[in-house]
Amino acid sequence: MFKTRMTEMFGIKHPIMLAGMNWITEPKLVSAVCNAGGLGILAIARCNAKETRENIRQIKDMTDKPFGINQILIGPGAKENIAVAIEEKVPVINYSLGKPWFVNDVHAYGGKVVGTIAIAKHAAKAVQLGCDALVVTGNEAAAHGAAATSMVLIPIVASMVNVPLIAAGGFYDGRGLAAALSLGADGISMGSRFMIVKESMVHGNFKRLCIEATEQDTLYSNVFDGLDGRVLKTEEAEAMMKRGFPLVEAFKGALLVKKLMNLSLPKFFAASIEMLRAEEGHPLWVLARQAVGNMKHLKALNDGDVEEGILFAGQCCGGISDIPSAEELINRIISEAANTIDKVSTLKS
């Protein structure tokens, strides 16, 4: 067992978290995480008020043990979501894109706040604007890192703010635990990895194919979702970098979003240009390929769908070849972590 500022800040046994994935991360998966003695998160940006509260309440009625859940800041609903957050008193509130004005009200019931960064720069920002700990998110990830990877860019955050620091991109193994720690991090949080693991969502042929990929099966571009991004390569995926600007899978897409969102037109035309005016705000171009990534994405999960649908992966499902429990894949990372350690110390002169 490893004693880490993240265990000691959180409550929890081990220093492994569950990224938050939108539509991924179910009450079941995430309380699975919990209930192994990791910190399970819920991504609520797909939801609305309603919803978020129920899935809170689902993961109380399922665990005891801390959890958090992730609001993209600039989405629709961002504050509505974040608002039954702290109503409920969920121990952890992680966010990205945006600055928490909630941290007080969080801190007030003895909640923490991690913000999600992937430039050194913004961790010192996050750090003063009242973040207890930060999400370093490496290149390597799936979805939305930059430029630098894990291996530059932890030690380098490590060097320059004195909070717990959960390593994020490439990891999913005992070995990258040891790693994450060596870097100057506090524990390391797991999407793909835990994507692929008996508790999750996600239909059989993307497991199957993440399974069967190697380090070299990912793509990173803007296309997919109008941000920088990696998914898994599927001939879909690859066609996507391919073509122009898809205006008509961007009005269906945004339709859908609409529809899953249960918005009003009026608050759906509202949510779009809050979204613009917000500091890390996009431009309409960006709102459209989000609509169209979600749909592809809504394709991969629940249908299966392998020649429409993309799958948003990261380069480590290269080392990934078993669906385990989640219980049984946090044990075992456990117990590689510390025989690395044991390991390296036996290299001393």
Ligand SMILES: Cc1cc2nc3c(=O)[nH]c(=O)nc-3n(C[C@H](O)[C@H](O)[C@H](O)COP(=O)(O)O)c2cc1C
Second form
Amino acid sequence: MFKTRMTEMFGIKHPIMLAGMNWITEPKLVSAVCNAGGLGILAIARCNAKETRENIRQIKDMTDKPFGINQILIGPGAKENIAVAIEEKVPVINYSLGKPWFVNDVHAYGGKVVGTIAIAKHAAKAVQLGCDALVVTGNEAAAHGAAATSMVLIPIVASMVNVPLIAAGGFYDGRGLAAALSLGADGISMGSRFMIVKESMVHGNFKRLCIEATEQDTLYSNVFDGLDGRVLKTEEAEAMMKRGFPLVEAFKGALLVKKLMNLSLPKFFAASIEMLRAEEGHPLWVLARQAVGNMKHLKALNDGDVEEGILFAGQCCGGISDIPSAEELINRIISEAANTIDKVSTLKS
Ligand SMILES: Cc1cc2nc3c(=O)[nH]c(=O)nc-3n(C[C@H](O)[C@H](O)[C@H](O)COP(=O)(O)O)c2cc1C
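And the form predicted together with the ligand, for comparison with the form predicted alone?
Okay, now the whole complex, with that chain kicking things off.
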């Protein structure tokens, strides 16, 4: 058993978080992690406000433990989704990509705000803005890590700020948890590892591909959804790398976004300008390319289409070799981390 600032702050048993993963972290997986003593995070970027509320209520029916939501702040729909999460008094509001405008509202009902960062200077800024804790994402991660690896980034951020840190990017076992605690983090967040558990909705074809992958079998580029990110090396991912900037697809994606979000042309441009003003300054073409990426992502997740699908996945797939339940995985990681720390402490003379 580990007692850290992370377990204390969130009132959870184990310092292990299920990383928010759009489409993947839905109520079944979130509640399984919470019931096993971890912190489950529901990703809501894919949801409209009504779906956000339904998903949150489903989780409340399936667990009485603390849980959180994850929202990417740069897209349209973020404001409405966050407002619902606040109305529902979700204990942990985790955000990525953007500036939180809702910190006081969350604190007012006793909730916690957790920012996600991948660049050290953003950590200090997030704390200044009122974040209670941070997810610190290294380059090894699935999806959107920046240039620095977890090994380098976590101790740098731990020396900069004094809030609980949750290490993300490359963590999949107890040795990783022990390492993260040694580097100055208070726990770990895992995405790729939790994609490959029994309760995960990821299609069996892609769970198998992740298990077969070595640590070399991912690609890191901005061609997949417009932001630097890491995916599993599949036929389509390699083809996208060769094709480079997908101008035609981005244009089609922009039209799709406009249609899906039911935006009039003026609203579409207003959303674009709002995104340009965001701290990271992502223009609408990023959103358009995200729409293209999401379509290919859904082909992987739902249809198991290994030819046309792409899957965000981290380097740690190279170390994953089985499909346990969320509870089996969490218990195994905790006992392995305890054994690792015992073993390392015997090396002291
Ligand atoms: C399929 C997939 C979807 C993701 N979607 C989101 C998301 O919606 N919001 C977010 O902040 N991070 C997202 N991420 C990143 C994860 O939250 C997490 O940072 C990452 O998986 C950690 O690295 P790991 O895979 O090495 O554990 C996603 C990751 C994956 C694999």
